[in-house]
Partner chain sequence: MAETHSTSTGIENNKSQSEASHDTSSSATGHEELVHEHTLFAEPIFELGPLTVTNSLLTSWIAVCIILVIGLAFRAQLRAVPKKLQNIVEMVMEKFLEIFDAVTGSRKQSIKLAPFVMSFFVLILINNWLGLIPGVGSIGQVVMHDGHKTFIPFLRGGTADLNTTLALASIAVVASHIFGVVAVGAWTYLNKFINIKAIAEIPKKFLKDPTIIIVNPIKAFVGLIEIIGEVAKVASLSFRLFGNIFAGEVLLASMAAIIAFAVPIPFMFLEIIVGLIQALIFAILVLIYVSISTTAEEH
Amino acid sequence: MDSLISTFHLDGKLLIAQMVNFAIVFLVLYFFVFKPLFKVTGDRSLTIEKSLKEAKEIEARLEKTKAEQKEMIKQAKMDAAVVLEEANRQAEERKLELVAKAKEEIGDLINREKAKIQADKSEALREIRAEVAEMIKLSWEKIMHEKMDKTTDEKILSKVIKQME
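Structure please, single chain, the form predicted on its own?
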């Protein structure tokens, strides 16, 4: 041991003093630097682990939310399709009702116009018959040079009118 000390020129007292100094510095560093640093590092590791765990939970919730969102969109599309189909069905029913009503109104209008035309035609025929009867009467009077009595006149006129029809 002495040869070792003499080879490396070590001083025992200085070595002990350096060891005591090292121990003091080590203890000071341990209690005032390393221990708080280890504590901060440990806390930070826990915080990082906790953050990673929360990130995984958030990611899982996000995936779940995306799945729910897709399901909601799918359901909304199905609901929209049902509503659209119902609206189309109601529109088609309404269209058929309106067409039927229009046809009915057109039929009524045609029938009224036909009746009106028939009435006008009957009135025109009646007027024509009256004028023809009057002309026949006047012609008859001119031919016969005498005025007939009313019953004979009407009888002859009716006979002539029936022949004309």
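Note that the rigid core is defined as the largest set of C-alphas that superpose within 1.5 Å between two forms. Positions refer to the first chain, counted from 1. These numbers come from a predicted model, not from an experiment. What changes on going to the form predicted in complex with the partner chain:
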Second form
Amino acid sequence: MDSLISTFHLDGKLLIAQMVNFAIVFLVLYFFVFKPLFKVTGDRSLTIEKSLKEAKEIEARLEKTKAEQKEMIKQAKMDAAVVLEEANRQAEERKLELVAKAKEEIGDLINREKAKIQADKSEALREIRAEVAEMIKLSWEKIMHEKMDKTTDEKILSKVIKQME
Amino acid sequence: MAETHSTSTGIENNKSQSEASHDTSSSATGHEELVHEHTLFAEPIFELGPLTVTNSLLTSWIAVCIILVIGLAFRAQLRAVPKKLQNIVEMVMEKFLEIFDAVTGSRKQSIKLAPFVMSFFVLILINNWLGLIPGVGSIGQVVMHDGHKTFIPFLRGGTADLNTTLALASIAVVASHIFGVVAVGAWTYLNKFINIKAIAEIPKKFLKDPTIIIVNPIKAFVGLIEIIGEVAKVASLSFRLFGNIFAGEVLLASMAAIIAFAVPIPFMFLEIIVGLIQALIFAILVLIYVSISTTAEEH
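Output the structure of the form predicted in complex with the partner chain; the preceding block shows the form predicted on its own.
Below, the chain from earlier opens the complete complex, with every other chain and molecule after it.
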């Protein structure tokens, strides 16, 4: 042991000095390098993990939104088709209605005209008859130069008119 | 002035060599020749109070200063988004943690032990490489020693001194025991070495298993052998590192003495690798000792 100490000049003070050196190195590395480094890398891992998770969530949400959008468009198309159908149907109905109404109005008009014509016709006939009777009466008077009594007169007149019809 | 590069490792041996060369070289000039030797120990440079500052202690202080500066610089530029130095440190640490995981078996344990183990690695690595820088070991002063002019370098690789390696090895082994006591409790830990438990349970379990009367005394004896193992750990750690680094310096000096140009360069690269590997070996062995002592022994 003594030869070991003398050969290598082992010295307790030097040993302690070297231990102090190591202690300084350890403290420096622990407080300035490893502790903050592990904290930073640990925090970074957590952040990355969180970001990845969030990215996945966002992607899923996007996918869901896309699906919803598609569904909505499909629904809208279907609704539009229904509305269009309804509109078409209503237009058709309305058209039929209008046509029917027009027909009815035209019928009315025709009937009214017919009635009017009929009335005009009978009026004209009546006037003609009256005129004819007057003419016959006058002619009769002129022929007979005398007037018959009222009753006979009337009788003959209506007989004549009846024959004319 | 004649110069003799003697690269002997022993003082006595060196003396005879330098005297032999002295005869041939100084006989013509008549001057006292300069002894340029590689000693097994670090030479004292100056006194600082009660402490004799040796050239290797001086180099160790430089190493500590370098680590301090790099540490502070690292802390100052530490960001959540890494840049330059932080990137390199993170990359290196990741590789080290992978190696540590193989020993400890869990990343959590690796991270817990990393600062302690990496302190050894960094301090030893810087010390090893400082010893290789031109000027360390070759710039110095000439003093009279035993009637000879002896060259004493101002700086000497910190790990080329047994004081340094012994201090580091002692810290490692003592700390591994402290870690062990903290991790498994004093009583369990004590029983690893002085196995009172094994002796005490002989009467209890004797009826169930009679072989215990033979097995447990052996267990107790194995515990005692472990104590010798602890001393061996200190010796192997310190001498391995010291021997490798000191031999490297001697080798480089020898090569330079034989042919000064070009030839030492491959050896320089070799020594750079040796410096790295020795630092790594020391650190991994420390990690192994600590992780062995922190796990309760299983029977």
